[in-house]
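Presented as structure tokens, the chain that follows is alone, the form predicted on its own.
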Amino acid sequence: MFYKRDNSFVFKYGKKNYDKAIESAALCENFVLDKDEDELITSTEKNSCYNCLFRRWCSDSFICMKKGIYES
């Protein structure tokens, strides 16, 4: 779901592919739901990538905090 750029791991599925984020999210031992709300991209009824508290948004995708932290 994921691919290395530089030192970082980027979602492979860009901004907009919701459900690819919510089978990612499902895969991820380490999602923690983003507390602000106005930070929340998609509903909560699944957890998502999108609206994971460690997700960084790029210029074409976002990038994975946590799984840069335990597979660099």
Given for the second form:
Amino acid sequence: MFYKRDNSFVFKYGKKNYDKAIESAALCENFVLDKDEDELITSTEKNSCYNCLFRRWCSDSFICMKKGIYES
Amino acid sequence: MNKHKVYIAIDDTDEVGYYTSTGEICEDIREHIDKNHSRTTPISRHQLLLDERIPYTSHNSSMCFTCELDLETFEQVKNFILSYVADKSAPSSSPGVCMGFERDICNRDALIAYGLDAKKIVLTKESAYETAAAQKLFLKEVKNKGNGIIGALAGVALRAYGNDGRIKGKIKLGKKSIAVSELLEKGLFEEVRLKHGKTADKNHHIVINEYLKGVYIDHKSVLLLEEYGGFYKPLVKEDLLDY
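Coords for the form predicted in complex with its partner chain, given the form predicted on its own:
Every component of the complex follows; first up is the chain already shown.
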């Protein structure tokens, strides 16, 4: 789901692949829902990496900051 | 003393995994002013450039609202905000605060250009200070590197622009539909438009699935709609990401 770019783990599927972001969150033990509702960009019925407190948006996708902590 | 319109914006108050967002801190400040000094307007959230060279935490957005203050109260509010942001922001964050009277802005177009630049290019603290000084705006680094001054100034600039940002929060009406005219009478939005710009028919009904969320267009809080089988339906969050 992620690839490494300059020591960061970037989500492979960009900013608008809502299904893949849900699939990715389902596989993740570190998912935490962002507490600021205004920053949630998709439905909260299912966990989505797009709504995770540990995602950092970049120009083409987002970087998982948790993966950065544990895997770099 | 006479009261005048004041812009207030903050940015960069959190760190990775922090429990309080810039939006929440801004909401606390707005509530404090509303309770003690002046009516306030809703908070607008302005999306700035997403670029790995910029040290934002997760989404690089700035929050701004307006109120009406006199000179003396302006100082009281300023001191409250600086103290509150210093206290509530994350330990490693670099918050910045920008505020100022609308009437003091000398060159509105130059200020707006700064805000639009902040959505497109990487800016420096030096250019933020230069722009703020030229437009007679108060700009202050609260702690650490204080990079948040760039976003805070951009927040004021984009709010002054009047065509940028989503309104913080969601409106839940507790019913499945409402006429456009009734929604406007409630004062929840200043205007209701179709997504391509046409004004909505006041006699039409809006079908509501969950909530209503507004954006700022032409200096107004606007609810955007799309046609939906003889009715209207509000654009949802996924449709509003470009605002």
